[in-house]
Structures are given as C-alpha cells and as structure tokens.
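Single chain ahead, by itself, as structure tokens, in the form predicted on its own.
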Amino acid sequence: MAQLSVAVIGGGIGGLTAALHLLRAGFDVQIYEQSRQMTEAGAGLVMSPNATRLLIKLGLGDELAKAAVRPAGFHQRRWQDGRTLAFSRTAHEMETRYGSPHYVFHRGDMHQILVQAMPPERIHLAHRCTGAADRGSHVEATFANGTAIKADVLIGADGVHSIIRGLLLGAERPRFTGCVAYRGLIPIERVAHLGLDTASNNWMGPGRHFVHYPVSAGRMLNFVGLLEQDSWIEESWNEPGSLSDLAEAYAGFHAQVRGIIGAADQTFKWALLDRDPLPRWSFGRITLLGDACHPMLPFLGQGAAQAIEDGATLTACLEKHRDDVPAALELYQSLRMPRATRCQTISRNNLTRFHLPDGPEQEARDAKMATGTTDWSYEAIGWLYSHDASVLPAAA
C-alpha cells in the first residue's frame, strides 16, 4: 500500500506533535506554517499526564524532563488573606497514580522540544494557507507565496483564527469572554524573598483570579492575571499590557501577589477567546484539530494538551483506516469530540467560579472546595488524566 501523504497546516504544539505522531506511524507528513520562524508566543504551559504519557511514547522523555518543573501541588487560595481552599500533591503522586508525570513549562521551551525533533525538511516556513479544496481521491492546497500542493489528507491545526475552519464552515469571529490575561515572566531569583512554594497557585477573588508557577527549570516565575473587561476593542488578540492597571487591579489581593507584579518588568495582555463546540470537524479528507476546533479557556490547563491527545488519536485511526481517509478522519471526530467538549465545558464553568464575589455562592464553593472533591483532585480528574489518546476502544 503507497504511504499515505498528509499535510499539516500549522505549526503550534498541535500541529507539531501530530506530525510526530503520524511521522512515527510511517505518513509522509509536511508542516506548513504561516510565520517565518517557528516560535511560539505565551508562558507558561500546563502538560499533564493524558500529554506527558504521549510526548514519552514519542521518545521525548528526557528533554521534557529537562526543561519542565515537577510543581508541588495544585494550591487554590483566597484572594485576600491567601487561606488554603484546597491543596492537591502532584511532584510524585500524579506520576504513581496515572503512571505518567505532571510538569509545567515556558510555552517556548515546549515547543523547541518538539521543532528540534521534526525533521526540518519536513517544515515549511513562510507558508500562509490560502484555500483548500477535497478533490475526493486527493485534497489540493495553495498558499500566499504561491506555493500549490497536493496531499491524501489534510489537517487544520490553525488555531483560534483557523484559516481551514473558516474554509469549512464560513467566516466566523471568535467570542470574546469578557476576561483577559495578563501574562508574565520574572527571573526566580528576584522574587525570592516572598517564599513562594513550587505549586502551582491560584488565587481567587472578586471577577479576577491570579495563576503563578515555576518554568524553565526553575529559572522563571511565570505568572497569569485574569480578570473581567467589559469589551476588547484593540486589532490585536494580545498586546504589550500596563503593569501600573494589572497592580491597581490586584490592589487588595494579598502581598505574595502584589510582591510578583511588583517585580516585574513587563507583561502582555491578552484577550481570552472562545468558540462554541463545533457540530462536525471532518469533511472528507479535511479536518481540524486543537483550537482550530476546540478552542479552550486556561481554566483546566487542557488546552495544549487536548490538541496533543487528537493528534495521537488521529494517527491511530488513519492507521486503521489507512485505505478509506474519510472514515478514518469521521472516526477520530466521533472519539475526540465528545472529550474536547466536555473540557472546553468545564473550562468555561470555572471562569464563572473562580471568579465568584464574596458572599454565600463564594463561600458554599469554598467549602465544597475543602472536601477535596473538586478541581484536580484525584477523584475528580481521573477521567481525564488516566487517558491514553493513542489507544483506539476496542469498539472503534
């Protein structure tokens, strides 16, 4: 049987560990990426076990290890006097209970790992995808550069503002939650003297919360502000953000917070962008992945490790379906899309109670909160965590 042909358009996290997946299988995989270098904007990155089990099964184990940090635990405070709400271990107890370890790491080192392991060859930079069409025995592509290509299958893992999404179903601005993010980067050793643990905290309060943990082996901090806004009217999805607006904005919060923002340098604002779920991600031999499909708020910490799951899962059905595209690209929509929104839900239903103001709703989540079966608890994320992507049900 001649090797299957698949072109990847997008090279973020998905689109990179997709190809990866596919290139092991034995596709003859191509990346073709808009920008003219491959970097990757943002901070920190939660990758739990559900991703760190298939990044290892990729043989990138060492690497990951290397760059990430093990946090201590998942802290969820109150905003003001920092009282513990819940407190979830994971250094060693996520790695013995789901058999694959937790790490959170700089966004950028993330995806060097994963540019370093992908013949480059295989990438194609400068590449902006200007349509796409299914000829049936074959899918053709073009690009700005005037570049024209032929593929069996093509893959969208464009992200929010997916080129191939709206090919498919029509033009189609994203929703604007009502929440930014101010992100940040501070040298480890600058913030040393407000004795910040290694978990990963957050601090919850009136219409905003607040995220920190350790990246980049540890020489980072890492930080999230996220608060309510009623528009966002600039061009741009992120811009350079006003430390003196984040700190008069986290003004009563308690002083590990303002202690953080206070020594930073500088931070990026960022609009929190959402989509409904989709009805359908396959037509023929096209179909989406990651925020191309399931864009997800950052409150579950699954949105790069959801696009790393469909890769894995798209591999194992194209390899089952390798003569019949098309049922191959309709089963790995029918495993993954129930999964994917189930998470984009969850990560919507948080912004809402994180963000609780003070009063009986806030005070009965705290207490909820305190019988540990909420959040990441063990009992609560099994589901999730205990995943293997790459395995098809024996129903499939």
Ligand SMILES: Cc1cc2nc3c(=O)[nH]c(=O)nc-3n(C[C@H](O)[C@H](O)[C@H](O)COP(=O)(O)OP(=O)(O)OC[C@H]3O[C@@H](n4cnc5c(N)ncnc54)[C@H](O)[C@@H]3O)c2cc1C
Contents of the next structure:
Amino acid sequence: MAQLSVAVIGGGIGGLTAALHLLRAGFDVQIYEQSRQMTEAGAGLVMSPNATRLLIKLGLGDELAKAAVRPAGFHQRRWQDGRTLAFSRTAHEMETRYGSPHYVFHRGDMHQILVQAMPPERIHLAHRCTGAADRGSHVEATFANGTAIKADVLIGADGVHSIIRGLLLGAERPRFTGCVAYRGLIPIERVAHLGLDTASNNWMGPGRHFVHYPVSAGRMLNFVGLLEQDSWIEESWNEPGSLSDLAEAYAGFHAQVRGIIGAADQTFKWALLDRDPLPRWSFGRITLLGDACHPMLPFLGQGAAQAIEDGATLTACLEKHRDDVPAALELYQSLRMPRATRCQTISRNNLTRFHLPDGPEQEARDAKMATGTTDWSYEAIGWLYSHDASVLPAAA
Ligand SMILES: Cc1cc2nc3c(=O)[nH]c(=O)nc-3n(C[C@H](O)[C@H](O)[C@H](O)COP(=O)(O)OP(=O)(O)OC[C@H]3O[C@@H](n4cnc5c(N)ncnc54)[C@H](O)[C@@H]3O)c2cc1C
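What does the same protein look like in the form predicted together with the named molecule, given that the last one was the form predicted on its own?
Whole complex next, starting from this chain.
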C-alpha cells in the first residue's frame, strides 16, 4: 500500500506533536507554518501525565526531563493571607499513580524540543494557508506565498483563529471570555528573598487569581495573573501589558504575589478566548486538532495537553484505516470530541470557582477543598491523567 501523505497546517505544540506521531507511524508528513521562524510565544506550560506519557512514547523523555521542573505540589491559596486551601503533592504521587511525570515548562523550551525532533526538511516556514479543498481522492491546499500542495489527508492545527475551521464551518470569531492573562518570566534569583515554595501556586481571589511556578529547570519563575475585564479593545490578542496596571489589580493580595509583580521587568497581556464545542471536526479527508477545534480557558491546564492527545489518537485512527481516510477521521472525531468537550466545560466552570467573591459561596468552596474531595483529588482526576490517547479502545 502506498504511504499516505499528511499535510499539517500549523507548527504549534499540537501540529508538531501530531506530525511526530504520524512520522513515527510511517506516514509521509509535512508541516506548513505561517511564521518565518519556529518560535513559541508565552511563558509557562503545565504538562500533566496524560500528555507527558505521549511525549515520552515519542522518545523525548530525556530532553523533556532536562528542561522541566517537577513541581512539589499544587498549592491552592487564599489571596490575601496565603492560607492553604488545598495542597496536592504532585511530583512523586502523580508519577506513582499515573505512571508518567507531571511537569511544568517554559513554552519555548518545550516547543524547541519538538522542533528539534522533526526533520527540518519536513517543516515549511512562511507558508500561510489560504485555502483547502477536498477533491475526493486527495486534498489540495494553497498558500499566500503562491504555492499549492496535494496530500491524502489535511489537518488544521492552526490555532484559535483557524483558517481551516473557517473553511469547514464558516468564518466566526472566537469569543472573548471576559478574562485576560498577564504573563511574565523572572530570573529566579530576583525573587529569592520572597521565600516562595517550589509548588505550583494558585492564589484565588474575588474576580481574579494568580498562578506562579518555576520553569526552565528552575532558572526562571513563570507568573500569570488572570483577571476579569469587560472588554478587549486592543487590536492584537497578545499585547505588551502595563506592570502598574497589574500591580494595581493585585494590590490587596499577599506580599508574595505583590513581590513577584514588583520583581518583573515586563509582562504580556493575553485575551482569553474560547468557543462553544463544535458540531463536527472531520469533513472527508480534512480534520481539525488542538485550539483550532477546542480552544479552552487555561483553568484546567489542558489546552496543549488535549492537542497532544488529539495527534496521538488521530495517528492511531489513520493506522487502523489506512485505506479509508474519511472513516479514520470520523473515528478520530468520535473518540476525541467527548473528552475535549469535557475539558472545555470544566475549564469554563473553574473560572467561576476560582474567582468567587468573598462570602458564603467562597466559604463553602474553601470548606470543600479542605476535605480533599473536590474534583482536584487524585481519584476524581484519574479519568483525565490516566488516559493513554495513543491506544484505541477495544470497541473502536
Ligand atoms: C494564559 C494561557 C495559559 C495556558 N496554559 C496552559 C497550560 O498550562 N497547559 C496546557 O496544556 N495548555 C495551556 N494553555 C493552552 C495552550 O497554550 C493551547 O491550547 C495550545 O498552545 C494550542 O496548541 P495548538 O498547536 O492547537 O495551537 P497554537 O499553539 O496556537 O499553534 C497554531 C500554529 O498555527 C500557525 N498558523 C495559524 N494560522 C495559520 C495558517 N493560516 N497557515 C499556517 N500556519 C498557521 C500559528 O502560527 C501557530 O504556530 C494556555 C493558554 C493560555 C492563553
């Protein structure tokens, strides 16, 4: 049987990991990326066991371990006095329970590991896809630079503003969620005086929360301030942010939070976008993956992890149905949609839960967290972290 050719539109974390899975399974894969360089914006990235399991299967375990930090735990805290609401020990317990580590990364470090693993001749930079059409026996795609390609399968891994999604389902802007993120990185020695622990800390306050954890093998501290805001008026979705606005927004928070903001040189401000779950991802020989089909709020730490799962399952489906691409893509959609939708829904619900105003509801939340029985408990999160997306269920 001839080797199937797969065109991946977009070289973000989702597109790259899908391409690596497909390549290892013997498909002829090419990535088309609009940027002139393979770089990744942003700061920190949490990689839970369901994602690290797949990256390790790709043979990237050693590189990842060198760049990662294993956080000592997840520390949920009250915004003004730092009181512990819940503490789950991640580093050892996660690995023992789910058989794969829980890491945090600098996004750039992780993206580079994926880029280095991909043969460079299979990455086509400065290729902004402008059109794609299923011709029955193959797919054709066109690019702003005037080139055109043919492939047996086309994957739209082109992010939250996906052109491919628009071509398949009609143009529509993703929704501004009413939440913005201020993100930044600080050399760790600059915050040494604050006495921070090595856990991933989440400070919950009214209408906002603040997250920080060490990245880049402990050399840098990543922070994200997530706060509610009525509208997004900047033209770009990713703007330099004002440190004084950030400091003002967290003025009443604990001294550690204020100290982190005070130590930062710069911050970038991101609009947080999402969409309602789509009715379909797969159309004949074309399908979608990652933020192109299931953007989600970052309040479950699963956006990139779910994109990584997509690529693994998609590869397994194409391996099973090499002679029937539409059947493979239908199977992929049926396996992935319920799980990604569940993550989208929980992420959205966490916005309310993290940002409760001080009062009876917040007190009830804190009391429940103290019992260790929330859906952050090891038992409750098992469905998410123990999953191996590279293995098709027997019924499939
Ligand atoms: C504040 C914040 C914190 C987050 N934290 C986490 C976390 O801790 N853990 C986690 O798992 N997730 C996290 N996420 C989510 C995660 O970043 C995304 O879900 C993930 O990056 C999606 O990957 P992707 O490859 O689908 O899309 P993207 O990373 O957006 O990549 C899309 C790629 O496609 C390219 N492209 C776009 N259009 C075209 C075109 N027409 N032609 C060719 N190329 C094109 C783009 O240049 C880009 O390289 C966070 C998100 C935010 C905003």
